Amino acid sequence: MDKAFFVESIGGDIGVIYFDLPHEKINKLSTPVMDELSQLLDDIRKQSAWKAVIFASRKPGIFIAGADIKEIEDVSDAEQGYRLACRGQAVFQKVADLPYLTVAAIDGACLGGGLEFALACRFRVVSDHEKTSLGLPETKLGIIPGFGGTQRLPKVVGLPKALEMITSGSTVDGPKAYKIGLADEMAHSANLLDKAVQLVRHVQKFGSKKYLRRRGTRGPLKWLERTPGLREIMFSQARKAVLKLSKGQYPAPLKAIVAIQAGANAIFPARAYEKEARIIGELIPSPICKNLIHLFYLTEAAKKDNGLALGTLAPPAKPLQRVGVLGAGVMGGGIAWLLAHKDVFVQLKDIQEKALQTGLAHAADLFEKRLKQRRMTADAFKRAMLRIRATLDYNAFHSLDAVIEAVVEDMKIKKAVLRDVEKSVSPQAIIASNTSSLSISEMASALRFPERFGGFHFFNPVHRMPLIEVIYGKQTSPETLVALMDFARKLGKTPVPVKDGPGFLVNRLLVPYMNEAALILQEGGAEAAALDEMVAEFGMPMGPLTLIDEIGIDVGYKVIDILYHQLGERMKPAQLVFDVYSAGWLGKKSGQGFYVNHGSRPTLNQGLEALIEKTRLALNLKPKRIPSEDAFDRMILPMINEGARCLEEGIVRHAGDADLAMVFGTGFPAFRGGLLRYADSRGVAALVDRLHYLRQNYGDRFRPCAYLERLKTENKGFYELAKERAHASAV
């Protein structure tokens, strides 16, 4: 391997030792590279001259990104997990035993095995730059920081807010890290590597408590964090808020506290790192690491995916920085705020002046939301809000490189709305919907330039669902496709690019699994509240009767009633949905649907049985109870079959984007996987049998595949499947 640390010395004593990984966009920790470092720290010792290192990298943006994902993907057991940790606590406690001043010079991505390396000096230095960020990211992973940041972190920052860090997961950028103390000075980029040379004299000559004084927490939570009795709460209640946002399902912030709290409470240090290493050791191996692992793969991918087949050279990407968006609902309000959040100029357009102030009202309120979270100034508030400009005419959309339209579901509506626009915009301008479940393609056929539309679905709340269904149509041109994912990634969100099909991929696979709820409900299979909690325990965000709740009954109705016509009987609506959008019933937004959601907590419609009753007289059924594991396969496996009917379609290239938009898009609990690498841990062939069993007892609508029955037959699973396709494409 081409060495990949550089040494340069400064006014004789003060070495540089510059990290710069050959053949590789960002510097990461791997077994040859920690070899190399273990190596250098012993050579430097010898440095006489040296009263103080700086390591800093020369890759713009990047300081060092972590861990070697890989090396950690094919760790096997605990003792070899073990091993691992212990080797990289190893080679940072040399850095913290160096004879000299140690200062790490942070500019760009400073995370997992990177800040790890960073609290080994004895001083941070970062940059203000936009893509400078610090953390340990280490439990979205399933594990826990396995190089002593379990350790040290708590000793710089405190241990509330080292709880806080490193139990979620979430990163500081620079002006955060210099405030909680993680940092110890904040520079400009260019100026980085003079201010640690600055604070290098300025403890050489005035001594580090000017720093010190910084670290640690502050407040009465100093006391409460000395006091070892009353440490205990602190850790209490950090285990009560992981199981709060956790239910259990993810181990590893529970472990990462016991590592922290063995290092609170040690006589001797040394202990605490052989607990923290055995913790990590038993989290690599285990079925959720790998689980998460392989979704940060997905996500990974998915930054540089063109949307095209596997292989396929992009064209270049139309950058879009004028953006119209048509219809100021909620919904486009939304979309409106999001493109001026991320400085995109926006022409917000409705019909009604009324709508217009509604759009605006709900930009500015997620805006004003920042304001108050102190994510924002005040003036970058009044700049974003200036870049979103309302219009009731058309007069200023020749400029714009785009136009979202966002109108109301009706396929004439928004036929007669792209004709309007295409009139008023430039024939290179890109032109895409919003819809959740309106055929591109038809639309498309409104258009005299079909090859420049395509979709581009949201999902509410626009800002916070990461997720974005970018649909070509059979006239979608590659370039557009192209520039629509591209555009997505500016925009902060996850794409995922999906062929035009009735309800593309999200609602397809969603709507089985809620209406197989009501199904059995109406049946008298199970209690909605039992429905809902099976599959809460599974590890989704809710169940399909509170997320109906959520989505509208009217809109989930009207969206199950398309599939049922497009697809066949096997989306055919269940009755007890017809019946309670037709008692008024439209669920959160009305107050009250399968729940009543007056109060801070939904609980069950107590007028729900009486229309459970009628409805069941009116279809001449006798409520009869089922065994739990069959209402629960009922409501999950129809989704994987749809999976399944999406890749033999080709409405998804491969199992992969799949996964990627059930875990963004629905909640699909990550530490599954996704729901086809949930359907291969269960064995494809299992579940083709499990199906025939359904469908003999409860009707054909739950008919494997021809797809499923393919893997069965070839005893495969949908990954392995996807790597020998991957593999032929490659040849």
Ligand SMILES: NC(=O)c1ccc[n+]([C@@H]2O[C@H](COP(=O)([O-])OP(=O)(O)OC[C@H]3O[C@@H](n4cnc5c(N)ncnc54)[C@H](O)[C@@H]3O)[C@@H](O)[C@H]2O)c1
Second form
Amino acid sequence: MDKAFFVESIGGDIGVIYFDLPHEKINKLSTPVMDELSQLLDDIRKQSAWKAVIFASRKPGIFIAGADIKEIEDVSDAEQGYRLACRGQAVFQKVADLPYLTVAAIDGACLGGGLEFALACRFRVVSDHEKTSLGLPETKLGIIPGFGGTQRLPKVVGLPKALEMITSGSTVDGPKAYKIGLADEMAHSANLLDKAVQLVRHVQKFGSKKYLRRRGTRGPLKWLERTPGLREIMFSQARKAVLKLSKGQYPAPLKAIVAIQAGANAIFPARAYEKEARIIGELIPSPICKNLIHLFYLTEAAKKDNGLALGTLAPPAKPLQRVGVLGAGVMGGGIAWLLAHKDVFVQLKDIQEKALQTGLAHAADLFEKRLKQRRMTADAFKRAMLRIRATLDYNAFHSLDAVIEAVVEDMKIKKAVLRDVEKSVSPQAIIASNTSSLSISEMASALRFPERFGGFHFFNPVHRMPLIEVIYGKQTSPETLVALMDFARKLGKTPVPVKDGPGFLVNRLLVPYMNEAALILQEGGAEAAALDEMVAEFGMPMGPLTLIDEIGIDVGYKVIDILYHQLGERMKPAQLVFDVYSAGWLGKKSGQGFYVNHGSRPTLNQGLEALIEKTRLALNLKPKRIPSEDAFDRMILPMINEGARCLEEGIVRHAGDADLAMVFGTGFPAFRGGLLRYADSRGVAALVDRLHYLRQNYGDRFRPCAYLERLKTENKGFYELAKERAHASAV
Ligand SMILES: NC(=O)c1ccc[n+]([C@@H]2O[C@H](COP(=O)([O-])OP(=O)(O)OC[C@H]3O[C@@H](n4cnc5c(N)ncnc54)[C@H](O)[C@@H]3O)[C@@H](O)[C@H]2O)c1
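Shown: the form predicted on its own; wanted: the form predicted together with the ligand:
Shown next: the complete complex, the earlier chain at its head.
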């Protein structure tokens, strides 16, 4: 391997070691890198002229991105994981034991193993560059920091802050790192090295008191932290906070607390390090860790995805800086906010003055929340609101780069609106629809230039949901698709390209899930709460009946009905959904649906039992309890079956697209790696058999699709097939 570390010296008594991993855009800590570093540390111990050493990076925007994830992925047993951690700890201990002042000069990402390295230095200097971020995100990958991070971070930032940072995996920027004492000094990127040298000179002259004062917990919490009995309160609160968020489904943050606790209570620190290494050893081979790594790879790939067939080179993406939003309703208001928040100039158009006022108020509300949380200044708030111009006409539309249509869900109205838009914008402007269920290709037939038109499907609420389905119709050009994919990323969202088709991807998969729950309910198969709890335990953020209440029973019914007309019998709406809708129970927005939504927690709608009884009578059904494993599979397996159909029809390019969309669009449990990865973990052949069983017992809609049958015959999983295809296209 070519060298990764380069040594220079400043003024004779300060050594500077630059990390610059050859042939890579980022610095990461692989075994060969750690070996080289270890040898280098042994060598520089003998540099008698040095009084200090500064560690820096030559990669723009990166200090050290972390340990090599590929190596973590490859670890298959606890002993191997333990040894990897011990090796990392030993190398970083060499850094801590250097007989000089050590300073990490951090400009750019300093994450995971990178921050553990920096924590082993005696001082840290950060740049105020926007790319600078420091954190230990290991718990997001189902592991804990294993190179001493759980031991060293609490000593630097104090126990409460370290508990929060490690259990959440959150990062801080340069100014925040400086504020919380994680960094000792801050400077502009160009002056970072000078600042590090100044720090060295200061410490040589006056000692390190100035810096050490800023470390650890400050204020009254300091006493709590220092008193062994009381310190336990901090751990128990941290545990409660983790359990509330993770519902006990993610073991890593809880295990991280155990490692931190071992360090805080340790008489012999070496034992706490040993504990840290043992814990990470146990976690690395777990399926949860591998699933989270799988999602990490998918997310990283989405950052570069141009939306075209894999491996296709893309035309450069057209930047969209001035964008029109049509319709200032629930979605339009949210979209206008997001655009303004991301520095895009917005023309928000509606046909009603009142709707415009509501849309603007919605955007202002969202900004005000950020203002209150001190995530933006009053000045930035004013400037952001000025980026939204509300209008009732198309006068200023000629200067726009793009228009996003979010008017009512009605094909006729949408076509008329699109025709008007096309007349008002330049021929280069991109036009996109936020429709959730109408055909993009059909809408395009209203346009003279259908190639510049596509779908841009946000999820509700826009400010929270991380997914955008970027829909390409029959005539959408590659340039349009690439520009929309790029724009979604600019807005901070994860884009997944989806070919136009009924319900696109996410809604098409959610419909049988919600509808099936209503069918089970009307058959008397299980109670509503039991069905919802079953899937919540599986890890879904909410059960199917709570979900349809959230969406609105009217909207939910309409979407199921649309898919029924387009995809046939298997999507036939449950009579009960129609009956709940006809009873005027529209879900959360009307106060009641399957549940009553008045207090902070939804309670069961007391009228529901009688309504189910009526529905059953009308359908001439006898109530029949069903085994809970059948109920569960009836809700989950149709999603997999439908996902397989989407692959068969080319709605998505590969299993990874479907998994990314389901995790980010529906909250499908990340620790399961996505819907189709979950299917692989159960074994596709076994699932096909289960579907046949469900078909025999509950109806033909469970018939496995041809794609699934083929996977069974070939004894393959979704991802094996995807890998083979990628390999075939590469060859
Ligand atoms: N609400 C959701 O959960 C959700 C989620 C994803 C996508 N969508 C889609 O977003 C679109 C809008 O949905 P919504 O929930 O915001 O609807 P909404 O009813 O809240 O808002 C629609 C707005 O469009 C305005 N409008 C109607 N005709 C117009 C015209 N000719 N020009 C300009 N404005 C016009 C209306 O006055 C209204 O303010 C729909 O296509 C819907 O399917 C909705």
